[in-house]
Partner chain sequence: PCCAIGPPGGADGDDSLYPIAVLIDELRNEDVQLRLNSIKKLSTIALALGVERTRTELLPFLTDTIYDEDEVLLALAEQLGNFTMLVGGPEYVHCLLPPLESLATVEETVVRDKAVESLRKISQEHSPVDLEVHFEPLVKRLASGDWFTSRTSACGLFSVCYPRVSSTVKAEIRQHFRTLCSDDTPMVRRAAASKLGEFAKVLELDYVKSDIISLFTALASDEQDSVRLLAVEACVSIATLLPQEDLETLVMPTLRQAAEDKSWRVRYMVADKFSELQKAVGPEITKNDLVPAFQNLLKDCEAEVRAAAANKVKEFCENLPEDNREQIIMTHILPCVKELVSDTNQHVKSALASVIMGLSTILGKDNTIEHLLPLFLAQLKDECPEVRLNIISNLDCVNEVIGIRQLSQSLLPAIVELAEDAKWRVRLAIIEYMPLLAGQLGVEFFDEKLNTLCMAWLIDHVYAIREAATCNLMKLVEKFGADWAQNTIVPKVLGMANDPNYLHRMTTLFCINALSDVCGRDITTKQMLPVVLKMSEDQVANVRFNVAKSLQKIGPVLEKITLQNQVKPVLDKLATDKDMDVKYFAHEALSGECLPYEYKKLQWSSMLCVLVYARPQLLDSS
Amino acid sequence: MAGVASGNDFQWCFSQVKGAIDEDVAEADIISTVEFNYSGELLATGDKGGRVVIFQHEQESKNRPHLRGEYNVYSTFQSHEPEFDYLKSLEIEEKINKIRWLQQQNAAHFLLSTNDKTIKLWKISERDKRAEGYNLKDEDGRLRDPFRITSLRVPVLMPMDLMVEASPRRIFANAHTYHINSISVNSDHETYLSADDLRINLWHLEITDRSFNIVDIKPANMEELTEVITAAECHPHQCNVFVYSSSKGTIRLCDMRAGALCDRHSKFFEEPEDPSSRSFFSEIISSISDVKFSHSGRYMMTRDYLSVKVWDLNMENRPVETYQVHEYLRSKLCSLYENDCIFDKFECCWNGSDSAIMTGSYNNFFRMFDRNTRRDITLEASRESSKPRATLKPRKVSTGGKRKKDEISVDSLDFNKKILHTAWHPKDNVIAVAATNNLYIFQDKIN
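Form predicted in complex with its partner chain: give me this chain's structure on its own.
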């Protein structure tokens, strides 16, 4: 199956858009993370207001057999609240930095959500029965005379409307001095790691009062600081392996079997810099904003400012594939530096079969790359094409010279509309794309 599809196999079409249409976007409504669960049945988003919204996939309806069924709101809850650290005089934002689902373990679903400092484990469960019948009051809630009780009643459970509850099960706090940028559940299903700018901690999912610090890159003298951790992830199958990426564009792979502390890495992935393209911005744009293992565990993908790279875990000296996301911005780096866009942290994701990858860009554009055919496509998440089943038209950005019809010039790109967070259904061709406060869901159109 080719994931990208522009032409003979299939086309991407619009399915749904969530969130308000207002031009006026409230800061709190901006989506800050998107994540499908393992089965793809649930889709979670987190926002800058500390809320988590979970959508559930509805079974296809008989009326509209052409669609795979829609995602509708299943549960909404406030995961994090703004806090103030009085000791350090620091405000702690409620913004959800990451959400990670746990492998399902019973009828309920569990996820981890984190802001800059505190990780929480949430349980999302259903209830469809209610107990009825009291001894001391009657059906209307009126109290009975306690001296006139002639028999005991045991409550009976009666069916009721389905109720979805989200309850916080554990709070993992006080372990991070810097801002948490990643959380990742280990394949042993009992531990997970959390990474901030300088340290990575390993937690047991059932223990909240201690965590183990496995990586610490904080120099004794903070003035010697040259590099920070930007992302970290556990290997999907090998419970002892994890990777973390750095602001210098390198990735370190650590093996927890080797020692209790993983300050020394087992593998170091780095592509030698091309001296001809060196510039003032080289270091900034080489910083890695996201790292993701493929589902197979053989590859990993990293996103830097201008490109996505796929690395074979067995080859450390260069990536096996490199895809340019928006090479046309290379000439614009100066202005992107001035408006801080150059520090945007774009994420990236794999499709279910690892054959295609997706990542975001500006002007509400997002890019997909087919790894087999090497074809790529630029699509746009916009209200204009949001008619049911509307096919997404490929977009093109003109790079100098004459602008052709249907092309958009680099200068007219809107840098305030950026797609940082995207997610791909683990099995199907369904994608979720966060564009500021809107969540777009697209799927393939079966011809």
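Alternate state requested, the form predicted on its own (shown: the form predicted in complex with its partner chain):
Single chain only below; no partners, no other molecules.
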């Protein structure tokens, strides 16, 4: 895994881009989540139209050994449909909020997908044989007259074109009053948790008609509400431990062995605020939009509006590492508040060895930070650099004064082009970056 760490140790190059090039992007086509499975062989995306598209990693061809395998469409299905809650007169969007893969146990793959209210467990399986020679029905499926059957036939399996089927195996509904923002599969591979603004529920994958409420921060009087849950995740190795983050910039670690209701946390992570930098926007920009455990389970990473922080689970009073994502926007918070961009929820991800982290920004920029060398790089997902194996050039943003040749002015950043969702292959240097309706795949350049 040498060199996984940073964008400076090697160069990233363009591999693929998926999605239409149209200027007018349909709202339904905007990608809302991206997730590699445990092996990295499959890559799933969900969009605002309720669709899930799964890409499969193709094996390298002998004719073009310099090109590592590409990701091609494996299966596409409609996961969620728009619904209407007649009791509350509310429309329920079909937008896929999160996708989480289950560890593969057999030839089929399973994933959980959720919109604001309903979680579904999907089975993705292959069929390349079909049964022929039934006794009671013809080849076209019509029932045969029993009196005309004079001999018994043994059905045989005949080869057919490969068919990938997606079928819903479980539907977990009616457990969330508020919008679901997170789902996370537990390390026991039997349970998972789902979180909305005020509650976290624990489910068993086999049981759809009940879940256990393990966190409830709803006050008796809603006027006393001061914070909401923004993200939650299970520990990668300890099935009794999970964390959840809040809109106040705090993270609570809970242990399910301590009690059935985990309203009382085991650990409380918060960085003391610098009084000199306090402003009207302090509370908004301190809200945590994503929390992710490292693969080792020793650290966790949180993303707020301007920065990414890495916390050691053994140290609650401050993060061990802080990386500024786009500090140059601090002077623009007023206009970002007016156009609602200040409420954008950026996600973050670890590389396979936990030595580097990635998160998105505006103008289709995304940032990488090397934890060992403390170097960082800004790259851009754009059609301009989407020639095969084209090397991504580092981008720089100038914050005033004289602008250098390759720099882009902070005033000319496009805030409609934002990278909220990214994913890093669990083993290789392959990253997936969602830019509006396009999915970009980049890999490290092999000379």
